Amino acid sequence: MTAILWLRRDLRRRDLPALGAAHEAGPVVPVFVLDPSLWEGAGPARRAWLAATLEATRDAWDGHLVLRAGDPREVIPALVRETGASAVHVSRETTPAGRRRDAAVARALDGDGVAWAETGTPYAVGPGVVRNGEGNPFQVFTPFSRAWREHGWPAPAAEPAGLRLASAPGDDAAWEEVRAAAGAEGVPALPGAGEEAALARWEWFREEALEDYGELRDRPDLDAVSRLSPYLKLGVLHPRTLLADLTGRDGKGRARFEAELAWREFYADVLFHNPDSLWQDLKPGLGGLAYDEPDTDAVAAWQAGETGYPIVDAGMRQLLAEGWMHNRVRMITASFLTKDLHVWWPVGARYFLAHLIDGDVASNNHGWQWVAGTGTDAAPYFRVFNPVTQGLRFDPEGDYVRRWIPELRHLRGAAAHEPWKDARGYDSGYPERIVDHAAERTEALERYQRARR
């Protein structure tokens, strides 16, 4: 009997447990559903990245990837009837929307007597698995990461021997839409798509940059981070593959990189247990915090990279140019919106998700809450990033700022972080600061204290 392998956040062929499970049922039909509710809501960069990845995935599956457009609750049952499939195999989804969608599809299939099989997840350890000694989910990262490591994870899954791929009619119009999105004008410069490109980047990082990752990961001026997050977002690589390749390696870089993977899994676990935290404060203690209206010129300046604070503006311009931003700069720009402009974090989280090609809802939204002080950190209310000192510390020669802000390229070295101190600082049209950071920091702390009382 034929089996449907419905790909979602697992656009790869290697290390895919659901493929092995599907193979046991007979010839496998791999399919991806272009869901209009997700496709049309994504920005051009996100659509282009998914489109390029789908084209690379089709090649990886020897042209057998079936693309259909529509509501999965209708598309998958219809494909099952067309192919006579006995089962639909997936990697278990753990986001709130994904779980609701899958439950609806599984009910429809059950009515037709078709099996629904979930094997594996996009994580080394599936959300909901790691618990504390009382059987409750973890609220803090450090004990979670310790238990996560102690739990461990299986070895990467091998492709089943004798795999047979079956074909089914695809949607030519959907493929045309994908091609158009991949080649759309104005789309940011994207990394190479697909498994081979992802593995090549991983090999480079592992051999050339991993050793110094612990010391250099906060330096946006250097090519010192893995940049694997866009691949992990779509499941082009599985974190289990990366963790297996780290076996036998020592050093601070390896430990720090493993910790970053653990953070990704922690946030997925937090969302799994607290689905309302997707767009609401995880911790209600600051529910009375006063925010300013988000539809302001200041927010527009933040979005465009024109706040007058160079490290903030460089990050926001990188986001628009690449669909990606260095993690340290994500924290700086998020702090500026929430604590210098006093805007509630979902405004920034939505903007990031519209532009980031690695925009994972669990990591993105809980990362924003960590900065805003409403998330998993125990005592965050006093944490306000100073955009000037952050820039001077992590971009000491100003190279990152000059890369993204041509108006400051005439300033040498660290002077690029403080153009107001140079007589020629504004000669090329860079905007002056829209707020006084010291005053807004004081205001933010006063608001936090009032809310806590």
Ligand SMILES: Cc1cc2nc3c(=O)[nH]c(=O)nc-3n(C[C@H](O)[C@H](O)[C@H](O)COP(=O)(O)OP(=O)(O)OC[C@H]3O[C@@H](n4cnc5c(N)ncnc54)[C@H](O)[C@@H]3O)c2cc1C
The other form holds:
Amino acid sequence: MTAILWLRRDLRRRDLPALGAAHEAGPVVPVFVLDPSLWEGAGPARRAWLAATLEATRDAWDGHLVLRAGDPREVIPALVRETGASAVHVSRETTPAGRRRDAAVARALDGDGVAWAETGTPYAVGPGVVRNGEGNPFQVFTPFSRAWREHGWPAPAAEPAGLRLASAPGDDAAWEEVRAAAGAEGVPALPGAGEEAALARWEWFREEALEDYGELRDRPDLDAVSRLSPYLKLGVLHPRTLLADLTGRDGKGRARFEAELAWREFYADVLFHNPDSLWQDLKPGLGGLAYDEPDTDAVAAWQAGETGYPIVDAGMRQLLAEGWMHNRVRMITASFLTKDLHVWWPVGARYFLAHLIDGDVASNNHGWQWVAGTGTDAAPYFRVFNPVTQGLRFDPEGDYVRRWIPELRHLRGAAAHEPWKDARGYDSGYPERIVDHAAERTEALERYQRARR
Ligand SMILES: Cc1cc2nc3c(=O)[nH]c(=O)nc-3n(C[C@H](O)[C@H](O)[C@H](O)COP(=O)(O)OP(=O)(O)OC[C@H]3O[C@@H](n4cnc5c(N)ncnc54)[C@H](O)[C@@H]3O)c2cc1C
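Same protein, different state: after the form predicted on its own, show the form predicted together with this ligand.
Once more the chain from above appears, this time first in line as the rest of the complex follows.
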């Protein structure tokens, strides 16, 4: 009997356990559903990235990938009826919206007597699995990561021998929409899409940058991090593949890289156990904090990279230009919005999600909560990032800032971080600072004290 393999956050062919499970039933029809509720809310960069990845996935599946547009609760049962499939196979979804959607699809299929099978997740260890000695979820990263490592993960899944792929009529209009989105005007320069490009980047990183990753991962001016997040987001690569490749290597770089993958798993676990933390403070302690309105010129300046603080503006411009931002700069820009502009973190989290090609609700929203001081393992609220000293420390020659801000290119070295100290600092039209960081830091701390009282 035919089996449907519904791909979502697993747009790959290698190391895909759900494929092995589907193959046991008979010929496999791989399908992707372009869900308007997700597609229409995505910004142009996110759409273009998904579109380019879908085109690469179709090639990887020898043209068999079926694309249909619509609500999966209707599209999947309809495809099952068309193909006479006996089962629908997926990688288990773990986000609140994904779980709700899957439960509804599974219920609809159950009514028709069709099996629903979940095999694997987008994580090395499925969210919800790692528990402490009492069987409870972890609240803090370090013990989670220790238990996660001890739990371990299976070896990468091989492609099943004798795999037979089947197909079904695709939706030409949906492919047309995908083609248009991939080539749309004004879309940022994106990385190469698909498994081959992802593996090539991984190989480069592993051989050329991993060793120094521990020392250099905070430097946005250097090509020192993997930039694999957009591939991990869509499941073009599975973290298990990366972890298996690291076996037998030692060194600080490897340990640090594994720890970063563990953060991704930790945040997915936290969200799994606390679905409300998606858009609400995880820790209620700062519930009384006073926030400013989000629809202000200051927030618009933050979004456009026009705050007058070079490292903040460079990051926000990188986000618009590439759909990606360096981790250190995500922390600095998030701190600026929450502590200098006193805006509640979901405002920034939504903006990031609209633009990031790696936009992932668990890592993004919990990354924001970490900075805002409301999340698990959060930085204490009173630790406010100073955008000037952060810039000087992590972009010591000013190269990152000059790369993204043409108006500062006439300043040499670290001077690009403090145009106000140079007589020619504003000669090329760079904006003045929209707020005084020292004053806003004091204001943030006063609000914090009032909220605690
Ligand atoms: C405010 C804020 C928002 C963020 N939004 C996202 C997001 O939407 N999607 C996303 O994937 N990451 C997000 N992160 C985490 C981190 O910034 C990115 O994962 C990282 O910058 C991606 O670049 P990279 O692949 O080169 O990372 P590397 O440094 O090479 O790390 C390897 C992988 O480890 C994981 N990782 C690394 N750091 C973190 C972290 N702090 N939290 C969770 N996972 C991590 C990612 O999967 C990453 O691809 C956010 C962090 C902050 C502070």
